[in-house]
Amino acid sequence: MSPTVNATAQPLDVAAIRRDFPLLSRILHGKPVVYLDSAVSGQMPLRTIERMAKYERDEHTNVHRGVSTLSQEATDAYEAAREKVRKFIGAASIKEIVWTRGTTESINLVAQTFGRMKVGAGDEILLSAMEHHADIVPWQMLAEEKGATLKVIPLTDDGELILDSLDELITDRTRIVGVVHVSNVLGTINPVKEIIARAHAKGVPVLVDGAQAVPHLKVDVKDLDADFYVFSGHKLSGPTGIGVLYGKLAHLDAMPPWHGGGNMIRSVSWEKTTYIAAPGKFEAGTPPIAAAIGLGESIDYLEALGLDRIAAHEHELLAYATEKLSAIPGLRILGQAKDKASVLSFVVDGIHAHDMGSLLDGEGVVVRAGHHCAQPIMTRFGVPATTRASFAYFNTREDVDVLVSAVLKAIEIFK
């Protein structure tokens, strides 16, 4: 299902990996936890938790502002994490890596700076039909403010974008394209490199929402030629409250600051304030130091496992789960794209997704139930909500079997 799978990759030692995640040994409602909700938040390995605790216990102070040994140590660890992110996504410089609170803030930052510079009355913003609310609402707000229009790339019944009309959708009034790399509902891996190339051929910049991509795919922003690429730490087995905005340096240099305050200034007087260069000018105030350090540790952990090995393992689990769930009468899987990541959303005749989620929870199975902050997709497929199981490198076939058994039990209850 995924073009990134390396068939020769050595298999993961999943039993050993599972020992790195304390939550997986928890008992929930008398049953062992089966965590199938990594698309909402990946579990943090012990080494990440312990590294953050070390900062809080032994290194806790602010960064960039002190001459003390503690401040220098904290700054070094904080900036080392930025370098790890740069390397992880293939950016050219740490100046292109901006810390934010998450994907949502990253997109809002671009919309309220770059977007305000570029979008005017009568202009157009092009999004895909499978965007998360985080890549819809900020652009709607900007469009309403500026008198611009949102346009949408449609998708097929299988959950693939219809790109035949892309050259028509991108007009001389299009100011930016926003597209999700991997759908959080359908699991579809979009051909973002092709979309970027076709947009660039018409001089239009592209923002890619990579929140669901970075845990599963090797991302190279230079190869993609993305203008902006955004993601959240907690999707990447890291902590909440930390996110990344990658932006081409020429864009970041041209964009005005996002927030005002300390740490992003060169000089302040009553008459005028001047700002430091990117990325600092976008990082006002005390940053999420422990979270940034923790994200860097999670990146180290994932790279030690090997992204190709992770992809191969998750691909096998997705194929197995798709086969098992598809065999259940009355169950329908949303999203049958040829290229998919390990996200599986389904509906069952006569059972609301929230009821299914609650019944699965009673069996110790942690999934997501609802519209997944993607209501336009729900409308497109004519459902109010779905139950979503998402698989990670620490999941097993046995986890899938427990899921299938719990779904069958829920169906029996509703007969």
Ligand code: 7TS
The other form holds:
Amino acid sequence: MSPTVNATAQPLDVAAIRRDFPLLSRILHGKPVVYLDSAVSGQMPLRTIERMAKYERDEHTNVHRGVSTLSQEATDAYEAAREKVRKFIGAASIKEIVWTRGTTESINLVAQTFGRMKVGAGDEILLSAMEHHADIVPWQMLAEEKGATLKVIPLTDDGELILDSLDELITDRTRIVGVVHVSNVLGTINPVKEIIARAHAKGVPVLVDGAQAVPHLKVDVKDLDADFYVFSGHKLSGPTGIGVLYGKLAHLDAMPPWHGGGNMIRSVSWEKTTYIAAPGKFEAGTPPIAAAIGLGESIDYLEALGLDRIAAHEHELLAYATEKLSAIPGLRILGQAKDKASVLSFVVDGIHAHDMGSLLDGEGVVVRAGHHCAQPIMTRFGVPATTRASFAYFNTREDVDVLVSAVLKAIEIFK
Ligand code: 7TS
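Counterpart to the form predicted on its own, namely the form predicted together with this ligand:
Below is the whole assembly, all chains and molecules, this chain first.
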């Protein structure tokens, strides 16, 4: 059993949960849909969809604008969602919770503000070899602008980070470490608390990409001591267009704003503009209000299910799927880390991942095929692409059985 899973957690009532997701009753190509693509985007429970619809129908107006009752109500609901996020990740203050459009925007914000402040010519940015492009490209852009270099923490063949040399990789030129909490390709759960402690011992701050972690693990940013922790609403059973940047208040206070405009200023004159405090100074313009409120509702839903029960259920499915798929001749699973969450990538001899994905789609099985926006991992493992199944709390062993039969059928077709 994974060290991050509570084996004594009460099982989920999956049949009841499935009724909260109408999409799971759809028929695709004459087959009941089997949704194994939650790492791409999680499904939203009905109560989230209904809460967002209620805002749009009965409450729609802008936030932080004027004294109207409607605006006050919208502001209260929007800020209540921020408090839900704060509690969900164990942050000390809502001032540390910045709304963004998602993980990608959160990392760009940090790179373009904190990064620009801290990184100069000859400096280094240390990333892990299993980062999503969202935690590579913004740093590469900054490195090019500043004349800095990227360094990489390597991987074992099992898909675990090699941390033996971490203390040498973090040099006196390292200005920030970026590491993914759970890999979207390999499923590896990285020991981010240890990485953060070792970076801090050398005075280096750490950004954690939690996009694939928050849906599956209980995260406590204070316990991790993360400097920045970022994630997307849509992978957390919430809507698209909303995401979170958690930052320690001392960092956020020291950072300049990124986007300028309305909602983030204290005063504007032709001579000079002054800004409000964090998080507002990073939130220029009208935010995605319904999406923020919806994400708050999804967090309530997940907390009612219980993150430990979700993790135990998904872990059981992952173990079952790993056992079944490993038994298929010619099939290789990428990512065999001891501590894994909810993602299973594989390649099959003689079948391109895109063909596999299309054949599975024909069987109603929704998976992702491709490089998963993590091309350096594909290069590391010498494959152009993988097929990836990802599991959520509403999936069942029957879903895994359908996946396995569909893979076997595809193999027969390609023989
Ligand atoms: N980081 C990780 C670890 C991710 O898995 C993703 C999205 C992102 C960042 C970017 O998130 P966004 O919401 O800003 O787009 N990952 C995937 C995936 O695995 N398949 O589709 C998107």
